[in-house]
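What follows is a single chain, given as structure tokens, in the form predicted on its own.
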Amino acid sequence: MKIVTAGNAVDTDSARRELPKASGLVLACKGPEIAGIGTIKRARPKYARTIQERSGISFEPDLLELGYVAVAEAHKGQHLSRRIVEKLLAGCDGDLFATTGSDRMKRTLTHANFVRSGHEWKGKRAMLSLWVLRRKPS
């Protein structure tokens, strides 16, 4: 939990509530230490509709979300977020979306073939953008 909230991208209550409900989870470990984390979040149709409104892009409201990709400060710069996302994608064959305001995460999503879609909107901590990965025919 510390790694997720240390990046200041999500509030602690949301992470505490949603992490146990994730449909996929990857931990990157360096010895006994957790160096990074990432999840495929459960479908949240109400939240997805909010993201559609903010971004101006329509997508299926039951689309799963890639999220909570975070790396501990001591392990940044080692491409762990890319490896975490690769492992998550290997375990999920459907389309996904993600939202971020982080330039590092935008590079990770681009590397994983997510496409930035719609327009940015003001989040609580930064300007956010929608990223979509289409892996099945629509």
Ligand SMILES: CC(C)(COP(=O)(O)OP(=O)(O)OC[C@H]1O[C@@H](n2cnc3c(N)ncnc32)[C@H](O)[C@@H]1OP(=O)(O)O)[C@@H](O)C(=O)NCCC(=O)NCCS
Contents of the next structure:
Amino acid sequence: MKIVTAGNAVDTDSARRELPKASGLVLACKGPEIAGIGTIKRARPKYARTIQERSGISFEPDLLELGYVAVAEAHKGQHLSRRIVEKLLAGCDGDLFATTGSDRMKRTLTHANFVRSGHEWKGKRAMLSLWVLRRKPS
Ligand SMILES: CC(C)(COP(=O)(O)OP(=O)(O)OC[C@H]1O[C@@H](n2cnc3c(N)ncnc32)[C@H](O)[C@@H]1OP(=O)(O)O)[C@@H](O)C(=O)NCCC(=O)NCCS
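Pass me the form predicted together with the named molecule as well; I've looked at the form predicted on its own already.
Now the complete complex, all chains and molecules, led by this one.
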């Protein structure tokens, strides 16, 4: 929880509420220390509809979201988020979306083949954008 809120990229109350309900969780440990975290959040159709409206992109309301990816200050800059995202993707096989305002996270998502979709919108802390990963054969 400390790592997630330290990045100042998420709403603390919603992180406290949503983290225990996540459908997937990856922790990166360095010795006894938690160096990074990432989750696949539970489906939240109402929230998904809000993101559709804000981005102008329509997607399935039960699409799962990859989020709460954060690396502790002492371990940043080693692409740990890429490894966390790879592990999360290996643990689920459907399509996913993510939203972020972090340039570093955008690079991590691009590396994992997420595609930026629609237009940006103003979040509480930064301009946010929608990123979608399609893995099912069409
Ligand atoms: C986004 C985040 C998880 C990425 O962490 P990370 O895996 O350590 O980042 P990376 O190692 O991929 O670093 C990204 C780039 O910044 C560079 N960098 C340089 N100095 C750095 C430093 N002190 N810390 C982090 N990155 C640094 C890296 O070299 C890298 O550049 P490159 O892609 O050209 O090689 C991390 O910045 C974070 O926890 N941010 C706050 C929370 C957040 O915004 N999460 C996203 C919410 S969806």
